[in-house]
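Only one chain comes next, encoded as structure tokens, the form predicted alone.
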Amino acid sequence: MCGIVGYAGNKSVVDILLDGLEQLEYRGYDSSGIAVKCKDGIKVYKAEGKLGNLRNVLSNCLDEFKTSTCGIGHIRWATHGAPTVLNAHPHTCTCGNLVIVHNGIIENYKELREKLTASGCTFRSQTDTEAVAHLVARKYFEVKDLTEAVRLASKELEGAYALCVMHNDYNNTIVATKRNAPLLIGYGENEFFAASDVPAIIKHTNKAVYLNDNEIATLNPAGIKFIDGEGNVITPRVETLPWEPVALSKMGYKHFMLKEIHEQSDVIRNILIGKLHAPDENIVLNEVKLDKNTLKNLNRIQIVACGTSLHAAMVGKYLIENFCDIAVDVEASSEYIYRKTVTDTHTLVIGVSQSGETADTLTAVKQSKARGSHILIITNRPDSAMAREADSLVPVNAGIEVSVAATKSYTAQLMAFYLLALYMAEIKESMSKTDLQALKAEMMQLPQKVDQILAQTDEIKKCAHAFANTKNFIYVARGINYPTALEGALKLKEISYINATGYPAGELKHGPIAMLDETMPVLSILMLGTVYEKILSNSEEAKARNAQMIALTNSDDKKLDDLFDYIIRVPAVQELFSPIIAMVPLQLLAYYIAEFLGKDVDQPRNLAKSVTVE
């Protein structure tokens, strides 16, 4: 989950590296470092903690870099070894002539370390990456060609990696390669970039190549060369990147998270454009290749996802089963990949991932694809590795999401599931045209209702201030909003570090009710519909145990005033669409609590945006 960036060109390299790392800091902020090619050789600078610490280290020595035009950088989310300066990247070989940055996990690093130590290499860190530096250096000693050394070393590596390598013998040259980790090569004029993700280079170029596994790129201002894992020269496809630099701006908001929460009504509009024109017209999903015969032959659907995407998948299960009468299983990808894969040609497997690079979900998708399942991917990154595995694709069109805590991408994933479920229902003819039209008409009203919530946040702020100092928090809901309770609790945990837990409301009496007293806040998601009265009854039970009660509701029921200490009201909505409306105030509640506590909202401790390691 680290981020890497490289530059070989004709401009001062340090500013380019630091700016690139700043745009990748969502991938990790345990430490950072750069290596630049200077007149008297490669120099490495590192710092523990966030990127600002590295800037401070460099502030006293920038004169050394004024003529340097080639370098590599790294932002770290620690896997092997504590987040110290010693373990920070870049790492060097024993003699210091070769330097490397790495994103991923080398699974056989212990065996490599033992072998390399026996051959005379001296290890300084606890990382798996240092073994790669020594291995490539050994290969270089044998073949005296950096690209070939990287190719040969790669054959001995097991696991996931994206690598950028420099050597003192090569001026203005970077060798980059990858396997099971993202890496793209950006094209400028007499300059080339390497990066883990688009934001690192979008200010400089919108032309790039996405490296495939085992491909190797050698970057030099004079040109660029690509080979495959066997050393054959290849000509890759240069793509136009879909983003604009303005997306990386806070646009006047204090945090990216708050900006991204406020973008959600536009996100809903964007995902509907071109897909739903009017209630009496069919939904258009051009990249979904499911026909009536395919749906008829499905025995079941499996959805695999992690974190916030897993909660969206749980809502998706409810929708597909409700609209299409097909059994749906939802499972965390991290569990799915370590048991027997039982999918077949009669199984639709849906992978959900904001980044499209989530390692566990990507592995799960590949395992199911190998058994002949139809693969459908819901992602914010149609240019991702997961999208390339897809038979069908639903891009969610949320734009760049910078804050580590997912907000607008969650809403976009929910919208993707609504569209997909209704699309499948239309093909299967499992719902009446009248019901379908009513649901589509309601869905087209969602952006306005989200705008109404965002325009009236006083009660949410008041509630946030009242409960900012609590140590524990319980969220309860039933039916389609049980995942909403889980996601609301996750948001609060992620950015405020309060121990929040989501429960099905009916499960309170089966154990969790023992925790209730006057110090425990309970937030009930009370949306009008089939389970409203049941949740109301569960809330009464919690109130009887002296819990502090909060309601999130679209009801104007007066008896709520006596039961709840705080009431957050949202616009009326059909129960099936309530997860969209309910989630926005929960995101804001988490945000305002974290902001009131002075937490680092956009970069919460120990987390990274894109989880590219298992």
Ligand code: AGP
Given for the second form:
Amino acid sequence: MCGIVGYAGNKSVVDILLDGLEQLEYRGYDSSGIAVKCKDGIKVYKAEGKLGNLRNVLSNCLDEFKTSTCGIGHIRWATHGAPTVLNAHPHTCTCGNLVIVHNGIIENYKELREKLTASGCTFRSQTDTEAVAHLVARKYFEVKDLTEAVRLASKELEGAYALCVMHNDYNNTIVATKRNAPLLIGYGENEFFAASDVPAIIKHTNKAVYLNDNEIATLNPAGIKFIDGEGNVITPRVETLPWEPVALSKMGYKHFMLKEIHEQSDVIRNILIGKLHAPDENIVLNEVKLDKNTLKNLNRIQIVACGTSLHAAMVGKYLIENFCDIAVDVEASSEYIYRKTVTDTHTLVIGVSQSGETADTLTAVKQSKARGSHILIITNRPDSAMAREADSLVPVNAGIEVSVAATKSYTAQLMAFYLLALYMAEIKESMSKTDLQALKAEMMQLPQKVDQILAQTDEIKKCAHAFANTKNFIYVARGINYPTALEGALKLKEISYINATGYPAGELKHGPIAMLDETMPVLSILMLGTVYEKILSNSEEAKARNAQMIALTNSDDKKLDDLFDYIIRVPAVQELFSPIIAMVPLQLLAYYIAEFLGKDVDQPRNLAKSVTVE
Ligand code: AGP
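Would you mind giving the form predicted together with this ligand, to go alongside the form predicted alone above?
Below is the whole assembly, all chains and molecules, this chain first.
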């Protein structure tokens, strides 16, 4: 993970680096650091923890760096070595003349470290990155050319990396390269930027080159040079970024997470615009290239995703099987990529990712593409590495999600699956026109129903405060809401650190029921439909073991008042759409528990929004 940023130009560099890093904080916040070229050489400043700590370090320094116009910066999510100042980037070679920032993992760092230590290098950190600093310095000593040194060193690196390098022998120069990690080069007037992601540079420019693997860019205000991995000069395509600089604001909410939860009815409205006009009209998905013939020739669909996106994928399986009669498998990308998978030209592979850059999902998608499968990507980032692998694309249009815990992007992914499954059912003619129309009409009612939930959060807040001090939490559901139970539990774990687990309600009696007593809250997701009565019975079984019972329901059944200690009521909805309606209160429940406990809701410990390492 981690985020990197670099600037070579004519403006004061420190603010550009700090602003850029702030935009990349979603990639990690274990430590941060910058290196800037000053009159008397490169200076490095680092701090443990969030970027604010680095700002404090810099405010205590003399103004020695104020005139500097070239530098590199880093925001870290620790992989190798604890999140300390010593392990914070930038890292330097033994003599300190060369500095480097890195995003990714160098898999052969141990071998490199041994070799470089034996040849006289002094290591100061536990990071994999430091080996790269020493290796490039060694190559530089041999060839006396920084770009060539980076190129030669890259050949010895295994794993994933995006790198920015500076050397004391060079004024205003940064060398940048990448393999299996994102890096883009921004073009300004007599100035160039390097960054892990668009938000870090969009304030300054919307012209950029997405670097391909093994390509190397040498940035200097006087000009930029690109070479490929073999040293040949290349001229990459400069793209116009489809982004507007946005001022990220909480709009009066205490946290971004709460704001993003409250944006969800608009997110649903936005995704429907242009895709579903009226119940009697066909779904429009312009970037999906699946015709009747392709669909007829499919023998299976595989969906790969991680975390919250994986839960959306599980709902997607339910919908596609239900509407389209095609067998669907869902798998965590990290499992999918290290086994023999039976994927071929008759398989549709769907990758789901908010960020579009999750390393495991990206690898899974690339593997399937190499086997000839049609690749369909559902993402909030149509400009991402994953989207660039797509044969078909469903953009989810949730807008920028700042909070590390995904909320509105989950709802948007679910909407993408509803649209996709209905679209495929229309092409395949696997459902009657009347059923399709009824579902589309119901789908168009979702924004109002979500608004109704958001207007009545008191019951949820009361429940949250009653359970805030619990150590464990169990969520149960069945059928299409089993993923809702998993996602509800994930939200609570992520932001409150309470040990929460989601189970299929029918599985309780096969083991987990042993944990139940009066200290254990059990939240039953009881949405009217095929499995309502079944979950009710499973809830009775839990109640009989003295568990504290909470219901999330759209039923007004009076029986529930005796069975449950707390009842969170949501609007009536067709069962197939209940995952959207059920999830919003669970997001709020997790939020209000974490807020009550005083947790860092938007940036929970140990997490990062974008997971770019396997
Ligand atoms: C969700 O709250 C998470 N923080 C996390 O599980 C996330 O969904 C996962 O890392 C996948 O990310 P992606 O959707 O960007 O691929």
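This structure is a prediction, so every number in the text was calculated from the model and none was measured. Take the two forms, superpose them, and find the largest set of C-alpha atoms that agree within 1.5 Å; that set is the rigid core. Numbering follows the first chain given and starts at 1.
Chemist: Answer yes if the CA of Gly372 moves 2 Å or more between the two forms after aligning the rigid core, and no otherwise.
Modeler: False for Gly372: its C-alpha shift is below 2 Å.
Chemist: For Ala222, decide whether the Cα shift between the two forms is 2 Å or greater, given a superposition on the rigid core.
Modeler: Result for Ala222: yes, a 2 Å-plus shift.
Chemist: Rigid core fitted, is the C-alpha displacement of Asp145 between the two forms 2 Å or more?
Modeler: Yes, Asp145 moves 2 Å or more.
Chemist: Hey, core superposed, how many Å does Pro236 shift at the CA between the two forms?
Modeler: So the C-alpha of this residue moves 3.2 Å.
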